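Shown next as structure tokens: one chain only, the form predicted on its own.
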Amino acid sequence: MFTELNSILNSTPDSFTQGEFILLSDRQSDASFLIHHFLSFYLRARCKVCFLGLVQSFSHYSAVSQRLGVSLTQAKEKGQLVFFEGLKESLSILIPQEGNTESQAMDFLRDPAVGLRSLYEFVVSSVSGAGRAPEGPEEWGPPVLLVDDLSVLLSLGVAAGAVLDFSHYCRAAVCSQLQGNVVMLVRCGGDEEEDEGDDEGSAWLLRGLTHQCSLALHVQGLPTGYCRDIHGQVEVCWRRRRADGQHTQTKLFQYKVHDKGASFFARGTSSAVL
């Protein structure tokens, strides 16, 4: 959990906004550390989390999380972190064993025409298992889920409408019926100009969610090209609906990641870029 983020956000694990749907992005660069950040922050929080995990192994996440002082196996053991280990459960369809058990939620790579209707079951009977805590009489916080990353399913072979589709349920299931909060990372490759006249890729998607979020990270390198001492830029967007529109406030951060955490930086305040 990143503090000067958490500062920049104006939230801690004590108090944050409720029913947000936050993006993550990123363009020839790598975001992964604020998917970190936000799993042990909601753990701290005490929230009750489903974590779709496409593009790692829980192993993976779990020796980052310990690094920054939270222990997934714990929260698992606990029952507060369902965890989805979208890889495993990809190659036990992709290449079948004797002995392996295969999960519904990934039914769309048996049968495309199916969709992710299995995946969002799955999404929604995990977070709905939010409660009372087995240890004793606290309750669990709000529902959190969160996706790494969700351009892994266009790969799969399921088409960015249907991913869209996917993204509203689930934000209609947890943020507006159970008051709870999504964080989905998109990654977005090759060059911007090819991506803008391709209505099935990774860019596409990420225009159509970035109309469904109330708060956006966008992580980029740096204008200036390499830096040893920052690793990139944050643009950070707040989209707020109110009753005269929307309205939207941005932000431009310098960041640099260290092993246990991140320093953030406003634009032209640090003397390794000029």
Contents of the next structure:
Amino acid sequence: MFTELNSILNSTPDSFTQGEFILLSDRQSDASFLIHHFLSFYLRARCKVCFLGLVQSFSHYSAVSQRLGVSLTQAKEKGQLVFFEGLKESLSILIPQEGNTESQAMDFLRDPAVGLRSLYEFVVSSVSGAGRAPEGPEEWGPPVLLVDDLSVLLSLGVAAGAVLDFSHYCRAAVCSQLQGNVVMLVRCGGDEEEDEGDDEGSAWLLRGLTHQCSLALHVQGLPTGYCRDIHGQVEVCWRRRRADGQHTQTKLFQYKVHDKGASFFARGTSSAVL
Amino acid sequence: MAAPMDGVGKHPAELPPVNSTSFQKKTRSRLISIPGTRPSVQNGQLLVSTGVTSLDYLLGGGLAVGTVLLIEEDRYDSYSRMILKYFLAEGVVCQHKLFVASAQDNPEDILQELPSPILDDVAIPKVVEQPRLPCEPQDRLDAMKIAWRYQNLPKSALASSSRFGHYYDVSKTMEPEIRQAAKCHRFYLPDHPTQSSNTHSPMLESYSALLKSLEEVIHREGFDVVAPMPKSRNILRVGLHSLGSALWGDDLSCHDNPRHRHALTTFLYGLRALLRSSLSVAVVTVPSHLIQDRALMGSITRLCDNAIALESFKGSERETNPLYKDYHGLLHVHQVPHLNSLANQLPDHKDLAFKLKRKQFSIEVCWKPCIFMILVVLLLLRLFFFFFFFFFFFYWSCFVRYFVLFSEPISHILSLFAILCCLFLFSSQTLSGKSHKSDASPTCAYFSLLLGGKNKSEVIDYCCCHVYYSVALSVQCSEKSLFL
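Same protein, different form: I have the form predicted on its own, so give me the form predicted in complex with its partner chain.
What follows is the whole complex; the chain from before opens it.
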């Protein structure tokens, strides 16, 4: 959990807005540090967290969270965290073997045309199941769904439309019905101008999700090139619906990722420059 | 090569007489120690060497076990193939197990071309074993006397080198004895007839056959992390040659809009899943220059952990460009892993070039020696001039008048020199054809080296300052001469 980002977003683990759909995206940079931030943030806020980790193994997320001061294994044992390890689940489908109990959630690997219905069913069952009947003495707060990341689904052959459907269903179920939060990461490659013709899939997905989201954090590399002291810039975009119509506010920060956190600062105020 | 090592492992009862000295090396038994590996400084990951020491340095110490290194092939696949061979040769020397897959050449051919290791501390097994028996009685008679406490030590404790990273002589191939001692699994696609099935899976038959055979090897040989701990653990090195080429049945490189668009990415996803749960490490080469779709290449890169691209000068006009005469090609680092840590260790320089020396493949920071020399001379001259001037101005004021009159043309020449230098600098930047990517130009890389690693605008500022400074100095000089 990065305190500087919390103060930018004006939220603390004790008080945060519910029913938000947060979109994280990156281009020529890596936004996965934000996923780790939100994971530790919601675990500290005592939310019921469902994490779809599609790109890395559990040990990776666990090791990083340990550095941020949250233990994933403990959260899993307590029932606070439902961790879906995509890599492990996919193996039994990609290398079919007898006697393996195949999970239904990664069904789309067998035939991408089916869509992500089974994955959505997994999300709903893990999010709402515990919300109704909390097991054990502890009761958890509003449910939160984190996805790292959606563009892997595109690489595995799922159509961008199906991914958009999935995110819309998740938003309807988690944000609207259960008053929880959804955080999704999309990674795009290449330059913006190249995307127009080439990369319809992920660019379209990004546009569609930007339309749905209520808060977008867009991470980019520095336009002037690589620098050791500034890792990139993040554009924070709030979209609030008010009585007088939609209100959009945008702020731009530069960031540097450290070993155990990240620092955010206004443009040109890096300690390396000043 | 495996024999002496196994002998030590199998008969622990014979070990005690070996430890006849009172000095014993302190070992940490808690960590699993596998020859040819070392833990990472940053995050404690187990690393193995790629065989190219400079590449290890670039990747943050080495390849982390459980990760994939993607090499985008150069146009003739000569240097990428060389790195793959280095990777496999390092596995042979460290007695790791190998898995080689190819659709083009027989894996046996790739293994025969492995470079010969330069082993100064490694005794090759045939040398160790053969002389011992016949020479034993003779030894006793006329062998040189050595201190008694060293007498019972094994003749050669280092049957395989446990060192991390070795040097290789690319002009020679590895001796067959060493090569055959290594345990190697081969996957040659024509030997695995693929039956076409009517599943809707995005993965191709050839790729699923490869993944299946790799999984079998990992499972059978006990490379799984979850498997019960065998006596000694080992690393499996996986080398996959030219994935995505047409010979694998893939049409990525043939069409603008390939039918099996997601075959390779799905395979890489499966490969990552397999490697993360086992003690293995993979190097994959992909002919990326054939793949038209850059977005697809981006998603392939993201599914690998490390990604480097080789851009050789062979067949391009850069071969004759004097700027690049010392190098054989450029090396781009597209991705570095951030495993078990928040931040990733990007290399300090992004302008890297590789060259194949007579015996060795090496990667260096690419900078222009001519510019370097000019700058050094310029700076030295300026410093010299500066101190000289002030020294005389303050202490021998009577001398100053003469000196300033003398020095005025020098300062003019100097400022002219600085302007010329700047012009040359920017022209070379455009020559390298990389001026649109600020940090990619070799000159800027050099400047950032000089100035402590800032970005382009500061470099330009610096140059402007330089020009301004020399002009100001010349003006100052002329004023001084007027004043006096």
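Numbering follows the first chain given and starts at 1. Treat the numbers as computed from the prediction; the structure is a model and nothing was measured. Under this definition, the rigid core comprises the largest set of C-alpha atoms superposing within 1.5 Å between the forms.
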So, does Glu77 move by 2 Å or more at the CA between these two forms, with the core held fixed? no
Taking the rigid core as reference, does Asp111 move its C-alpha 2 Å or further between these two forms? yes
